[in-house]
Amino acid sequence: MDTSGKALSYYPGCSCSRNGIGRHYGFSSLAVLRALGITVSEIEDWNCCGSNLYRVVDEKGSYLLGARNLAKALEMNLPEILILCPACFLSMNRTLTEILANTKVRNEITKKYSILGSPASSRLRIRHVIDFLVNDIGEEAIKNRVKRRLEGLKIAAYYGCQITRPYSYFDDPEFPTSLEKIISWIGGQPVESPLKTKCCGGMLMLTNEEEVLTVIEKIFNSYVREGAECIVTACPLCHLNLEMARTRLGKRISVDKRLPIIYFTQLVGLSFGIGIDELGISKNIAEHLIEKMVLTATV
């Protein structure tokens, strides 16, 4: 698909912002998009997405927070909003769905953000970066920019629970394949697991660590049995939980301590030849992966 001249607004959210726990997800995603010739403009003065946790306490307040970001994107005339964090993706989609389908919510929101009551709001689209890379950029464009192919590297794609649920418009909610497509396009060998969309435990790690460790142990073992040499994530919280669990599980699992757990955009960026500092990848992880890579001729 021709994406030349395509422009999107970009919502980093709290996790993927410059100081967030998923900042390297943000840095690497922007680097990959630049390499593909895509321009994104950060939403001016964005705020919290409204958070699914906050929605439980104050539903109206949650919708108003999300709506402010949507209004800002419309004011920039960039109604197609690119999002990285699955929780933000879910929260912003929920807000947009309510604005379009729930008259009571729409009336409350348009009192404060009148632009969301205009015909322009029908152009709003919330896009996850996986969806955009697979369905707008596509296989040919990604393959053409690969400088180091990950020939034969067995890569496990861990989606977590929110990327395709409940808003599964771009992939199957239980058995998605979009990440596996990207992995294969950069030369890797996707490793399947029936637990790839199982919840990592989320914030429960703070209150019931043992329960979360038990869940993640099953996730790790499902990948280890298939010979995974790398795990890619697309969620800052999933990434954090997997990293913490790998350390805390100790001898309970047979996971190699060098097994890289990285954001999928970092892996794509590495295959594009983007520098490890720009991608936020440690030297040790980069060396481990580059050992598996082969140089390829690129256009």
Second form
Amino acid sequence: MDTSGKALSYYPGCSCSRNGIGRHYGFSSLAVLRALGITVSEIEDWNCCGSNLYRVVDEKGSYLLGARNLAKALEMNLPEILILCPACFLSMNRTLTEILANTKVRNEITKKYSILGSPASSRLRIRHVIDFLVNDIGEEAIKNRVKRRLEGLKIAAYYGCQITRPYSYFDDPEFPTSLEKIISWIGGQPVESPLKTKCCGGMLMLTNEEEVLTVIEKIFNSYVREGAECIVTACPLCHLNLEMARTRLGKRISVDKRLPIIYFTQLVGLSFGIGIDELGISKNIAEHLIEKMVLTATV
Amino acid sequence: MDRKIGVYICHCGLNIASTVNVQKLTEFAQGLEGVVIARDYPYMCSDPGQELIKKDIKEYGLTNVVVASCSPTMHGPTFQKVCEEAGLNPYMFQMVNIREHVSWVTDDVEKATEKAKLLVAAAVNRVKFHEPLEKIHVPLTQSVLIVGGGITGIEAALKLANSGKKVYLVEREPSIGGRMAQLEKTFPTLDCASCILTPKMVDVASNPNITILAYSEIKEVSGYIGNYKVKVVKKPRYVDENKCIGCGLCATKCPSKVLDEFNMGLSYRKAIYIPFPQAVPRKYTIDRERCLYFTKNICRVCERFCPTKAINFEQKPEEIALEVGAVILATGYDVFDPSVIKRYGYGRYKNVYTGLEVERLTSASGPTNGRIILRDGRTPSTVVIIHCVGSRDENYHVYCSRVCCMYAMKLAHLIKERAPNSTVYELYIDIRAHGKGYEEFYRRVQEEGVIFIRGKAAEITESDNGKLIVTFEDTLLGKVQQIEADMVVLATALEPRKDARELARIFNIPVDKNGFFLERHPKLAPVSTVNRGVFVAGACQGPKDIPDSVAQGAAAAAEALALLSQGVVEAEPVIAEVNKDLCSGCRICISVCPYNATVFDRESKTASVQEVLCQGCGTCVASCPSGARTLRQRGFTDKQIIAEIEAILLKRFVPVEVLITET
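Form predicted on its own done, so how does the form predicted together with the partner chain look?
Zooming out: every chain and molecule, the one shown earlier first.
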């Protein structure tokens, strides 16, 4: 697909913004898109996505928060919104679906943001960065951009629970394969785990740590069994939980302490030859990965 | 012609009388011009009601009868028969629906009565232009085509052949036998499937009235009830059926191995093969896709070794033309492909099987000679059977596949028998053991130690030690639980054949919302279709077990027999007719006819209607550029319809000038 000159609005959300815990996910995604010739414009003065947790206590309030972001994107005339964080992706999708399908919600929302009642609102699309890379950019463009093929590196993709559920329009909800595609395009060897869409424990890490550790232990074991040399994630919370659990599980698991757990966009950026500072990868991790790789320059 | 019209208003108990003022309606009808007698009666369709009409026809010398009651599809034929028995042409009758169209759709007595008045007035106006019509009679070809050589088709073929009818049995695969040939034992009696099926297959082969056209498919059908012309394509076996003696030497020498579809891909066959040892006809077939001669232009070993020189690489598809009076479709079912349910991992985990695969494992002539062993040679110690895979599921098929509970229990029994130390779990939603002896079998399997858990499996994952972890909610305990299993069996749904819609199109019959062939009536005409010469039987009409399929096969044979033994077939005369003197031969009517009933007569260069094919839909009549004089619909002429409309629109209950005159 010809994506040159394609313009999207970009919604970072709290975690992938400049000071968020997932800022490296944000930095690396933008760097990768830049390398592919895609410019995204951050939604001006964006706010919270409406948060799935907040929706439980105040549904209308949550939709109003999400709707403000949608309205801003429409005002910028960039109705395709790129999102990285799966929780934001879910929340904004939910808001958009409700506005389009639920008359009561639509009436409430358009009272406040009239632009969402205009015909232009039918052009609003929530796009996850995985979806965009696989289905819009595509195999050829990504392969062409690769500078270092990650030849022979065994890479495990961990999706977490929210990317394809319940909004599964770009991949199978139970057994997605998009990340594996990207991994193989940049020369890596994807390894499978039946637990790749299992919950990482989420917020339970704060209140019931032991339960979360039990869950993540199984996830780690399933990847280690397949000989994974690197785990990539696509969610700031999954990433945080995996990192924390590895330390806390300690000797309970046989995971190499140096096994890199990074965002998939960081890995893609590395294969594109983007500098580690720009991608937010620590020197240790980069060295470890490069050590494992057979470096080959592409034609 | 002076019309003497009788009008009969039915109360239908309180169905009509509670909403329509039938007394007022009768008085009104009595006042209409041409009406000599109007009566009301509680049940017009009852015996005394019918007698009333007959008596009046004779007494008053009625020329037309109007009955205002229920839907004409319900009792139209009843009252037509009444007229006929009293000596009146049945097409001089008109029915008015004041139940479904009036009393059932409103509570307002006044409005209902007014509407009923209008409809009765319209009908009275209409019948003045009715003309007597004669039923059409055509002879029947005394032979039957059966599509599908499974147990259903076999049963139908034998019944018809034994009654002296000629039968053509068309089967797509190289052998007849169908799905039942793949089964080891049958529930609930645990009969050996082959032992009860193969004698019937042999009977079919030896019956002089049956012609088996195996490895053949239907290409085209034309004609009409009693006189179908069918084109069948016989695919090339590359083996001369007349010369092949079925010795099998060719297969022993053939170097090319192919996954065996009869064994669900669990073993290998050769590129020249018979699907199973008891195949009928016992003639070998070359698999063109895998034959080394066809793929690489080498080998030809079979040709060298064949003692009767039966191999013929030059064989071409052969087209066979058949003429038959009736058709029975018995094309069976396909098995649901569970790999689309990603969370069960079929196709990813090697120890997740479908029911039919395990059926082949249990078969004495199957890939493991009847031993229950996994792909790596181990005997499973824990087996989980998951019910309703693809059935009763909004995401796949909403219907119940009817046989899965029972075959799942049969497999559990066989696994227990062949691997006595194994633990077998059945994860079910509800147990549906509805047939004779089925509930008893359910109890027997429970007593044999099979563990039944109510709950649908959520997902299957693989654990560190390579075992399958089945996660499910035990809905009786209300708890999420897990079982570590060596083998998981998916009781997959039955679904319509992939090409069922295509076949339905060829035979001009509808399919239901799931894609199964649609019967004419679910209870009263279960093997008939709207195409009167085409019958359906077995699982192509909906999921069925063997007893039901056999019963339907026999029922379809009886229906076909009842049709053929009439000698001639009677057809409705309410169809289109062409005035050849006025037809310009533009052929527009031919292009619009959905039944291929209008054809071009080359001799007279005009359109002509094949009476038996025409269903009287009226499409051609509407399309004719030279109007009603040229193409006219009997029973729905412009005069009749306009008279009816005028009575309603002009709200004049006196005869109106008919604006259009007809020749």
